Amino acid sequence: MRRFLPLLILLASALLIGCFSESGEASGDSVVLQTRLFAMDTVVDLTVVAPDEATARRAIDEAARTIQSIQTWGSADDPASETARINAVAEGYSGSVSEDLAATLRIALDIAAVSNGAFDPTIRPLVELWNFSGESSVVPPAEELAELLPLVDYRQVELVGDKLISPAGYRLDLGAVAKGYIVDQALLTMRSNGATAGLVSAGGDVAGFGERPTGGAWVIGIQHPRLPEQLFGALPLNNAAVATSGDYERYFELDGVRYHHLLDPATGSPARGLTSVTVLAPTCAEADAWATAVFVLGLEAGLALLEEQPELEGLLLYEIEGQLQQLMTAGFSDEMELIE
């Protein structure tokens, strides 16, 4: 059976801890507006706090337009997008790319290098082979995986300024960083249009700035990876971002084995060892990509890599004999409140 479960962090796709005004209502000296849309193959919730209704409306409308713009450049699944058009060039691509795609790819390539390829933006051939977004639930033959592995290597892709050079056969999939990037851009749009605080939730990616209407930091709930209606913990966001990668997001089960969409670029198969990884970072793009990298690396190597990055904190969940276990960095432990 195939299941698609988003992380619970805000409203239906997530859970906000604490209270705020309903759309269009005033909270003290501020107006709070919310809107919801569908983009990047997930539900996106936006909350804006502003000094008056006109400012709040402008900020949230412009942020929504920013979110929707990803369809024009970042989605490898949309044949009309810039990424898909680059991937479709059979002889390889050499040419300029948009500012957004270049910025996203630069983040992806940097994290790929630091993680030694645990995160790899050229993983698209494997993503297409597994087809977790399709209807069939089939494990690809080993020989087909072996044929594609040579086409997954971030070191073969070069980005200089806005010029991309990608050899024949290589295809990009920026899904594990573009969603976080566009969340960051939506927050910047809110700020530039006069919002005093804001929060954006896109599936398992959340970022915010300022204080919630009732005062204090925005607080998000981390979904329990095996009990989808429950939260594992609550985490304050002090002008920061968080992203979670888990084996419960897109997967199917066959003969008692769970096959999920978090693929190991080295093997072509789903990474094993962890149940979910939550990363707290300065930007959502970084949190998004690092959560994937750490999940692929596994418990010990993933935690060690997190601890080497001074701006990152993280939570790693795994199972032993059906019992959920946890490891986290010191900074994450200081911030998170466990929910029994």
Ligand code: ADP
The other form holds:
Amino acid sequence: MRRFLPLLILLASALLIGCFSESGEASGDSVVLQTRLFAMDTVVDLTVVAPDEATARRAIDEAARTIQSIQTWGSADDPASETARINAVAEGYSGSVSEDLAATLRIALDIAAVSNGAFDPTIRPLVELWNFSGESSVVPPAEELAELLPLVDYRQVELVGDKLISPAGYRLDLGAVAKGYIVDQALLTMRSNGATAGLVSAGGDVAGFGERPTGGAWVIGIQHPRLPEQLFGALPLNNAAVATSGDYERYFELDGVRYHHLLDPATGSPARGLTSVTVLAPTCAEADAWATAVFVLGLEAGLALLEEQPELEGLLLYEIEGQLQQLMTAGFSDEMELIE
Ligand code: ADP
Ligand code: MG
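Following the display of the form predicted on its own, present the structure of the form predicted in complex with this ligand.
Whole complex next, starting from this chain.
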């Protein structure tokens, strides 16, 4: 654990910097810049390492612009976004879509197929009914849920190149993959603007490339699902990405039952069984979507599907009588250092 401590402390102190603040420091032959912005309903921290100040500044500014661009296409909650405009076409949508939307939806449809529909980008009607992004704390009546279930089926949506056909009644929600996708895009933007290393952290989604300024891999902390101030483990990131989906991000409690925003398309209600899932993947889009997919699949099916795919590793946390339990893929336990 000791060798990870300095960076964990660095990340923790970075969290104390206020909104839109910036800090920079020179480290040997390179310049490190950090900035923070609010996007996608969460705090986004960017770190850039570059040979000189001007390059670092351009790389971090352009990466921040990339992140803000998600509002124009991916946020189904924002009526002006491309996703919302597609969803608003009552007779169904047939036409071309932007490159970002097509790329995100393609990843989502692939993972929907592999997860046998546990992950489903047409989940929107159910998301609107539960309305976790509002102040709602109402459990929808069973009849209303049952009515909407037939409108959640990724197999009805067709994407060929940039042409999308989505039948009447079907609505898209890319909320479980778009954040990871945009983290990947922000890193690509940093690279193409001359950064030698970079790290982006957006809520539970983190990805990095290159080495940290003092040498060695970036190391990220995994939040404890029940103790928000505490870290559960530390994980080095070697040009890879990590995302966590948990039942503690958006939820309400009613009669001792926790209702959260990760919905099981088979029942229309919050998926039961797990507390949080962390996935390590080559890209943040995959990590993000798989974290949601595995959460919905549950302990056995979720772990089995992770084990089947050599490029994915994962950590699954669950509770038995209030005690936190853990299961992880072999690759994940090789990488992670538990924090007691
Ligand atoms: P967060 O946005 O809190 O980081 P996730 O990445 O897991 O968490 O995404 C959760 C969002 O994904 C929900 O708010 C909803 O919009 C969408 N969603 C919920 N259930 C599913 C599902 N089964 N398949 C695909 N998307 C889902
Ligand atoms: Mg996700």
